[in-house]
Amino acid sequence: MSDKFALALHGGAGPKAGEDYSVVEAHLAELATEGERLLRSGESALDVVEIMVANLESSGLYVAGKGSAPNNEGQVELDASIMEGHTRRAGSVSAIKDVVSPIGVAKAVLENSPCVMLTAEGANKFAAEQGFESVLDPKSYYILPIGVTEDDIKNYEMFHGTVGAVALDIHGNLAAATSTGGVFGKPAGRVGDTPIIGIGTWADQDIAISCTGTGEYFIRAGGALTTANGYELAGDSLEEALWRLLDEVERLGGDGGLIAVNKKGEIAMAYNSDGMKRAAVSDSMDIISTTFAPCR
């Protein structure tokens, strides 16, 4: 056990230039403060990333959980995934409907199921069996997050968002978690990168990663494993490894961002969109929380 820890959070790489996200930045800083307390007290990275993402989901400030919008058939479909680095245990759900915490269900898949991913009706059935809270009145529960308009939810790929967390705990273990309501105006059944282990989320003994952006491009670019392989196999620095993925996403025509921590406690956060809502803290760094500050 050591005193070394690190935590990074993101609230999505879909903010609009010129919009005021001070409320979001304050919320991310508040969560980072709580995450720091938990990590210092010895909580596991896996539990901390779940707690962080569950709070992001329930806030209604981001395109995840309560801040999600219906697809083009009027249903809210949610995706989430979580992974523990040193064991490589992982769990995810895709196209799950009307559960309060998709990331909680994903963690239950990790802990209580022989599967890695459950989808649609099967994911909802599992959530019910595990006793997870359902959204009883979707029309009154879901709200538009800051910076999102009614026009955004009608136009596929005009607006996207995701939340995520990555952490290194004082036991030397890494974990990552990601959750999303997907892109606005999406067709029913559409699934992006978020619930795909190795694409939207990845954690191993060396690095933990959570992605956000236009999922189709992250999938085609190889996602989080492109970053992990760059860092672990190609000798990239942590920062270079993030840009290895983002540059390929951009080449393919997409945008987004990602956050990562490594076993040394280093943190990197990068995006090629207008901005990325993000916060970070470690044993050697005070809390930062920002949206549009340059990242390269």
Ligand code: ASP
Second form
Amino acid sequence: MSDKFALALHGGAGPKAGEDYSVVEAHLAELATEGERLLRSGESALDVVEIMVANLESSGLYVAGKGSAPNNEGQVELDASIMEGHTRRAGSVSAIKDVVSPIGVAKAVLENSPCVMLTAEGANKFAAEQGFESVLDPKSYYILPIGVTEDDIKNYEMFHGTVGAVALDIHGNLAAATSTGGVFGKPAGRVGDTPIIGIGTWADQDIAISCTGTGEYFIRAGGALTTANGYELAGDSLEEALWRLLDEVERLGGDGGLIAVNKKGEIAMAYNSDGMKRAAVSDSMDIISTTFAPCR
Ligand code: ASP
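For comparison with the form predicted alone, please write out the form predicted together with the ligand.
Starting with the chain above, the whole complex follows.
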């Protein structure tokens, strides 16, 4: 056990330039404070990233959980995934409907199921069997997050507000979690990068990563594993490894961002969109929370 810990959170890489996200930044800072307390007290990275993401989901401030928008058939379909580095245990749900905490269900897949990924009706059936709370009145439950209009949610690919968390705990273990309502105007059954282990979320013994952006480009660019491989196999610095993925996303015509922590407790957060709602804290760094501050 050591004193070393690190935590980074994101609330999506799709903020609108000029919009006031101070409420979101305050929320991220508050969560980072709680995350710091939990990590200092010895909580596992896996539990902390789940707690962080569950709070982001239930806040209604992001396009995940309560802040999710309906697909083009009027239904909210949610994706989430979680991974623990040193055990490589992973759990994921895609196109799950009307559960309060998709990330909780993903963690239950990791802990209580022989599968890594459950989708659609099967994921809902599993959530019910595991006793997860469902949304009883979707019409009144889901709300538009700050900065999102009714017009936005009709445009495919418009805006991203996925949430994610990555952490190093004082036991030296890493974990990552990501949850989303997906991109706006998506067709029923569309699944992005978020629930795909190795694309939207990855954690191993050296690095933990959570991505946000237009998922199709992240999938085609090789996703989080491109960053992990750059860092672990190609000798990239943590920062360079993030840009290895983002530059490829950009070359393909996409945008977004990602956050990562490594075993040394270093944190990197990068985006090629207008901004990324994000916060971070570690044993050697006070809490930062920002949206538009340049990332390089
Ligand atoms: N990556 C998410 C998706 O494509 C969207 C986002 O990050 O906002 O579903």
